[in-house]
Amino acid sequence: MDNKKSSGIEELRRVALISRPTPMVKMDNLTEALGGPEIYIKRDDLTGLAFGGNKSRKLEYIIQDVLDKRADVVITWAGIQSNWCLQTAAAARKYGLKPILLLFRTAEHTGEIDGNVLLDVILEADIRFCETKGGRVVTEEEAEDAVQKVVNEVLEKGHRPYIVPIGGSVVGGSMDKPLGAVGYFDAFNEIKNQAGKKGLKIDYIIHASGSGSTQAGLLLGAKADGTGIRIFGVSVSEEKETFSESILKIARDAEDAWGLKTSVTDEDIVVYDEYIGEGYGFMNKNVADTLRFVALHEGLYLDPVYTGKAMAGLVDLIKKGTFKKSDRIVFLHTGGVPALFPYRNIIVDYLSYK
């Protein structure tokens, strides 16, 4: 069953940004090394736009909204090595729009032209490096002040700006609906259909949760499907109490916007916050070891900010006995691999490479 047919979501249009379906394959060596359960990986790092990533699915709906509203400049913000900002800039360029990126200095980065920032430069994005008071997290007030200054500048030059909230998740800026969540409502159906063709019954989907719309979208798809697939998010930034509230709000806004009869509740939202470490953008030895563990067993690279933490969480949960050996888990690879390069010195130190 296509869950879109039971709601107003089927009326939504989207631009074409990604190659679908993205691969979903079993990680045989990792499954064996951990002694079960069966682990599959959904390769949303291979979506096809600008090194791939989960943001591309969201941007198909968001860029369509930008075009429908006849804007010609897209403004968004995040941390310096933001996958979201890179994907937004690439999507904007593909559809003839000018991207303006407000990159806030957080974590351990100073604005070096490396990783995603290098890719932003190649795209000729208008990059504005910004400071944060706390040095780690961009506050809502800081973002609003910085964005408003850019909006005023754009309007003075006679352009039509479209403001996309960080991650394309929440209603705000120029977005009057949580469009980002729809991309992963779709992705849930894609995963389910791929599993069906393989004759698999999936028990869990686990992923890195950063802004909330990926988890909200997957959760809405799972609830609409009704087969009991559980969605587990590993937070890379916020404590689970705060983050769960954000996910619930996105899910309920989507239910209201498109008439979904999913009725998501607090009990449906599972977030693990034990793997955040020092905070968003900060990695530790456990993450570095996990990057190597997966690379050695599967020849596959994860990133240090999102998927590395999520996989570290999955490995730990398996070792703690959270899952049965007979369970089947889909790990969602949300992209972000270019961020490995700005973290190279930290990774080398942790892995004691000489």
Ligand SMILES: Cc1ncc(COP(=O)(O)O)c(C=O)c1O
Given for the second form:
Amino acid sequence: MDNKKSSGIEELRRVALISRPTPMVKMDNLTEALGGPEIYIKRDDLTGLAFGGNKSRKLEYIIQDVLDKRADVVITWAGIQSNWCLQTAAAARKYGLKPILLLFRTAEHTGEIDGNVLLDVILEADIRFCETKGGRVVTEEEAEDAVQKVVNEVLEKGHRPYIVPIGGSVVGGSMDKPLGAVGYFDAFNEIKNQAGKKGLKIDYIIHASGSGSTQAGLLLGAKADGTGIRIFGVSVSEEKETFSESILKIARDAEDAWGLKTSVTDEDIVVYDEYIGEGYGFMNKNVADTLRFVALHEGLYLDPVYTGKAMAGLVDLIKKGTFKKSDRIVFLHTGGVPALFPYRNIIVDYLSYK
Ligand SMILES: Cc1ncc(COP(=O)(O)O)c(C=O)c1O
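Output the form predicted in complex with the named molecule next; the form predicted on its own has already been displayed.
Following is the full complex, with the preceding chain placed first.
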């Protein structure tokens, strides 16, 4: 490995959930349509577990921790159509653990058995539908109260719960180290090695950023590597000031936990919050057009909540002249495609399909 400034992080044990390396290919048609820079796609939508996605890389380390701590029930929470919850439930099932999911009604979703919820049902996850006061995002207090009730219930039944914070990102619940970030520290090295084999020098990696550990992990990998690859996160929910602080905290917790000498600072963190639109989980016409643009040129599907917004951001940044024509950009496809289906009506409306 070429991360000279890292230490124990490479030796961490993980369970096996994904097929690696995931493909990384050039998007020739998209590159041509946009007139450069060169755009590559890293297909983490093909990680292999439960329709793929970035969460399974994180869960390899988290489920290892669940097993090490001898827990038998995994509890987590998120918005109703959560990719994270689905991936957690699938990973738990693979390792003989019982998943309990607290699914909060957010955005336009009412709890129909569709998309990720359908996949949760097939896994026989123990689903608890919950309400949010604002109806838009789950607040920390709401999640804490609801989780505590479930934890008490699990303990009363004589089971051993493991609580994983939303997205497997920040330290909290039963997770005492930022294990999610390790998955993307690895992924950075995977991308770097793949690029090396193709003789490519990458300038940027850009991706959708939600709970922060994908970005924190990639950033740690990039800093350890030291060749100047920039990591750009497109926020899907939080404003850049507060979100950058969360990413910095995750990165610093990882540096402390594993003795990394990467010294990430707030200047390393690049977050674009211009593409959130109306809020987390709310789609807009620009995102629908972007889904179609990528499908038409590459025969490839993005999702409406994360990768669609991130790609809309990339296209706009290219149009604004943020990159040089000679730059090489890797767009990280972080998954989430099953969420297309519950958005069918809005997508059909925006794309004026009759
Ligand atoms: C499809 C998809 N892309 C991107 C993200 C964002 O990743 P992170 O939560 O690590 O910022 C998520 C997670 O919420 C996701 O489900």
